[in-house]
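A lone chain, given as structure tokens: the form predicted alone.
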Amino acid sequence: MASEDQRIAKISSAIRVIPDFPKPGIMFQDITTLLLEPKAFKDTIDLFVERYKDKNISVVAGIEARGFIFGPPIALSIGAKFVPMRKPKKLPGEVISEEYSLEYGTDKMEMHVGAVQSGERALIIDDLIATGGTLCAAIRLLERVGVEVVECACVIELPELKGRDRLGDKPLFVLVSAV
């Protein structure tokens, strides 16, 4: 446990916080600095892999765009396929979509038809959970086609925005809680 705590402390210290970005009052959690530290980045992937390697997960669904950074190495390490969950009109071919609410308006998330099969077990990965809107949309999209969402995982949680509460009974695993 002490070694895990050291890894999480290293990951946390590698994440840069930028005040007032992209607008005043926002404390932006910048994971690009984490990616510049190979040991901290590897520890991030390793902690997720250690958690999910024996959970019989066949799908790692990554949310655009930073879920695309963490998802593929996790998927490869646990022997699962990686499925990108994209913004509208980014995927060629036939897609299935799910609309979700933003602070002002709505957006959509899409994935390829046939990317997942009914009965598969999925992990949804993103860099950060704030209000939980994108994770909820990803859960609904996967469940609509019969996939069991085992858990959602994020590097960072902004607990004051209560995104975890919106996930209902879906478990959420987070490495770092931003304050």
Given for the second form:
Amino acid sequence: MASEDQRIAKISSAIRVIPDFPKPGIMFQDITTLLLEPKAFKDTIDLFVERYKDKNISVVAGIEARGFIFGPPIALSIGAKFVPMRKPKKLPGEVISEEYSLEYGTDKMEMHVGAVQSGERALIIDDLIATGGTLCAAIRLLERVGVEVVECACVIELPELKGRDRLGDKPLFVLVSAV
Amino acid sequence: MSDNGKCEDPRVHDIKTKIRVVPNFPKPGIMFQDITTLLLDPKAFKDTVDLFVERYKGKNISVVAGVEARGFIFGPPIALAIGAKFVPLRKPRKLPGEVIREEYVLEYGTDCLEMHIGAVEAGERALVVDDLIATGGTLCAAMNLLEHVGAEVVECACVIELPDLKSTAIRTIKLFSAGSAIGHLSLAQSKECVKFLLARSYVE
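Moving from the form predicted alone to the form predicted in complex with the partner chain:
Now the complete complex, all chains and molecules, led by this one.
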């Protein structure tokens, strides 16, 4: 098996940068090209699974929608449940909501009531951390119902946006730091 | 046409019991098939993926296309297990690169599905995955996108099928579903899927 560094190098090169999306000045980190390379996609999952498999994690929470791509394979490999964290009005059952700030205005994240139990240990997954606003909302949602958030895990970090600091005492693990 | 129902795998029973039905969502009269409760049971979730993987491995499938957003939950584990690429099919303006789009009919109005140009090559063999098939409109749009770039859609795979719709749009879709559910179907939806089937036949 290739070393961690070798696998990360291939993962990093598989990510496509799209300038000026969704608006001028933003360099968008596109993970869809990573998903087109089965070995690189598998390596991505393996790197997370190797880190978390013996940590007694029973919940993998994935943030809509790209967290839905990486979360379930990790959950399946470590024997944890997968819990989707969704935009408003998508989940059909009773939910709890957490509002969070955007650059302009606010948005809401929802989780099904009863999906997680107090005392469970959880991982939160998204493809990328920018400002950390979305991840913070997910952390708050889980902590409100008594879950211990062990770590947040993303494929990519945009370090200039200081999302890591915004997570406070919650650890962050990323594979690729985009400059 | 679906070939299940002849001899049900014992794992399917547990999968069915894990799916929660939520009445009157997203609107009165609809019995919503909620797969999130299935995802809370690691064994049942794994069995769901295994059933698809057992069916498709060794079939030379190089593309698994998943329909946003619940197709993103089931598609990637299948793709990873069979060594295929995963291609997300998304609502408009979510994919950042150059896309092709396919419009499809809803009960009222239309919606759109998009795929990145270059994600799939001509001649590739593809699977389309979603959590549920209702009228088949979304799956037809997905198939059209893939066929438009020259891929061969081997099959559509869903966890749940609403069997009331069997006789109409689903006729033209080779479908495999892990379980059937009794679904509520309004007259308006029936008309929509008949209309969609006619449109597809005309194009061919």
